[in-house]
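A single chain comes next, written as structure tokens; it is the form predicted alone.
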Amino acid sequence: MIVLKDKKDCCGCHACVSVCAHKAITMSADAEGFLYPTVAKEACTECGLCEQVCPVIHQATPTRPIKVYAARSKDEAIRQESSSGGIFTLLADAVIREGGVVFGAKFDEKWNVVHAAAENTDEMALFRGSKYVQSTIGDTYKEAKSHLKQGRKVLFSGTPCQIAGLKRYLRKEYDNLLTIDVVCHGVPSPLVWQRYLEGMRAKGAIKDVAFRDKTRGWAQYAFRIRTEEQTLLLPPSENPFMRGFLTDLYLRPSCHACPARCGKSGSDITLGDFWGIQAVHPEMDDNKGCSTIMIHTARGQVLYDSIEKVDVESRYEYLLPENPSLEHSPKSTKYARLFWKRFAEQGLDCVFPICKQKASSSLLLQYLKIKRALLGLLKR
């Protein structure tokens, strides 16, 4: 039976609720808006499957990719609509052309982020673009397993912990399964996201959301939201939701001790932005978006080789300076605790003052470190 002693021990992947044949487990939101499993003891048979499939309890060994590439789509329209180089669309299209099914994260009618299946390019297009909210897996693990057992090719994309959860849930390898995870900083609270949307709905019904609009360029991406009355296009530092997310004020507790970082998810391919591309592969940098593709398996290599793209082989070491999330979890700080204390009364109005306070504290710490170093030199 799943018993949570600390919320950091649950990544919300839904593997436990998906595997329970007795429907003894349900997912319920806590005060911060994150989903956690609740066990109905009267329905539980103590079979232990929920613990067996948990990716936090059973963490894999860290690995590094067998190949690394910098790549972009040849289709400029697809690249413009994508967060980085548009490679996910090419990989997903390749699977769909073979009669396969693609799973990914999309917005529902209320702008919640949910996982869903796509069997054509129009449905798959809804998965395009970063969505900085933890998606709800729902029954998609079960749906994917059903397609796999029927012999259909399945491409499942998600965060590292979601891919780790899927692999644990399946409990066997499928030759017709391909998995893609993303370089993940951490997932912010769905509750905070909905509170932000409530404020925007006061300005009219929401028509469109893009966390990574590239109108001003890939490196200068902006958060865009369009309502019936206006369109807002703001740098992340000026948007309260994005500012709080990037300052780690409301990440899921497990993100501070990620169970699937460092290549532990078991994915075939990892996708992300190739930040720092201008320093190592300047010929690939046109400020329109460049993806990093990390290949972990022979199956992933075959899929990648099947698509048409502009690419150059790279090295894992080139990624690390500008992509620390590959190996390092964000630290939990007192400012996150301060946020949740103020959020109930102030909502997102508390974000900028807390971020300013955190930045001032960081500058002070840097000053003290430099001062101590200088004093140490003077004493020599």
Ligand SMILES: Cc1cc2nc3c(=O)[nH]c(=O)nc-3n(C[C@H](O)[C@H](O)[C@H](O)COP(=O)(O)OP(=O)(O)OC[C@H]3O[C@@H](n4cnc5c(N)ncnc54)[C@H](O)[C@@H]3O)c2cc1C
The other form holds:
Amino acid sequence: MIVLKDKKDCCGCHACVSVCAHKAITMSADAEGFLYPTVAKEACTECGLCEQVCPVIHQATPTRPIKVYAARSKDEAIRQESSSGGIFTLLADAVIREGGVVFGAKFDEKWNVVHAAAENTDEMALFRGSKYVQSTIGDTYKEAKSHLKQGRKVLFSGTPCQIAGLKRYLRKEYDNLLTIDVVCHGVPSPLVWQRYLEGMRAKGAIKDVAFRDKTRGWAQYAFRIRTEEQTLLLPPSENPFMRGFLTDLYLRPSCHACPARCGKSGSDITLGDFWGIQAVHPEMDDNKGCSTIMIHTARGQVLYDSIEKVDVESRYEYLLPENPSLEHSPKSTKYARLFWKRFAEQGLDCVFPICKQKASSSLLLQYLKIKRALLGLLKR
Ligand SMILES: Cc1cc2nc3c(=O)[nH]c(=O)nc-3n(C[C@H](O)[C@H](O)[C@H](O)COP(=O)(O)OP(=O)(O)OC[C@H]3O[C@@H](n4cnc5c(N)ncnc54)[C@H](O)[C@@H]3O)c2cc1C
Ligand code: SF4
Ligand code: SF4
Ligand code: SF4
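How about the form predicted in complex with the named molecule, since we already have the form predicted alone?
And the full complex, kicking off with our chain again.
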């Protein structure tokens, strides 16, 4: 049975709870708001299945994509609503047109982020746009399996660990399954997100949220939140939730030792932002959003070839300098520990002072590094 010695050893994928036929596992939130499994020993038969399906215990070897593209949707409205080039919507549309079902992350009525199924384009549109909060998988692995067994085409999208978890949970290959993951920096705490929303609800009910509003451009994206009384459109550095996320103050512990980045998820396609596009394919850069598409399988290539888009073939090496999340997990720092110490009393008010402290300490470190290098040169 699953025994967690360290929080880093669980990405919260729900594969174990989904596979346990004896309903011996439940997922519950810890003090940071992340879900972890607990086993009821009296119900457990020690069959070992939960360990077999765990994508942290059984990690694949890193791989590089077989093809890489820079691409964007021809539909300007869809691109505007999407985080990068709007390619997810095109791929999902293609599957829905063939009578398939698409899984992805959406907001529920309380603005929690949850995984769900979509049978049509209106339902699928709710998956559009990155939500920088860990989504809850719930029963969607089981739902996807049921569709697959009935022979229905299924497109499952999510973070790399969610795709790795799904693939291990299924324990066999299905010709009718397609999987898409996103390049993943890490997922912030759902508890911190809800605390941020509580503050905003004081200004009226929440009507709309976009983590990547492109009104001022793709590269200058803003966080947008609309309540009954006001609309806020702020650069990520000025919004406490986004600032804390980008400073890695409240990522899930597993994100600091990610089991599924570097092509380890087993997905057919990986989507990301093509940061640095202006240097390598300037003709593709109009600051409205450009995706990178990494193809890992022949099935992924067939789906990608079937969509209408503007694209150019590219190279994996072009992505690396501007997109560290492809291969590197963010470091776990003392600032995250400081955040959790202060959060209980101060809520998100502690974010900006901690970020300032971290920024000045890295400036000091840089200064000391340069000074040491200069002294080294002088001694020669
Ligand atoms: C938490 C997170 C971190 C990311 N970090 C990076 C990064 O470091 N570098 C980079 O290049 N790209 C990153 N991305 C991916 C990027 O933001 C875009 O999602 C991606 O480029 C696809 O863009 P699109 O325009 O094709 O589609 P979009 O419509 O923008 O994306 C929709 C897709 O994102 C999925 N999705 C949205 N929110 C979540 C969520 N919370 N959990 C699981 N799946 C979700 C949907 O299910 C759907 O598959 C991240 C995305 C997320 C969700
Ligand atoms: S060992 Fe088997 S019965 Fe026990 S929790 Fe794991 S899957 Fe369930
Ligand atoms: S990573 Fe997934 S399968 Fe492994 S313990 Fe956590 S929830 Fe269960
Ligand atoms: S960084 Fe890794 S562990 Fe964290 S959510 Fe993304 S894929 Fe999962």
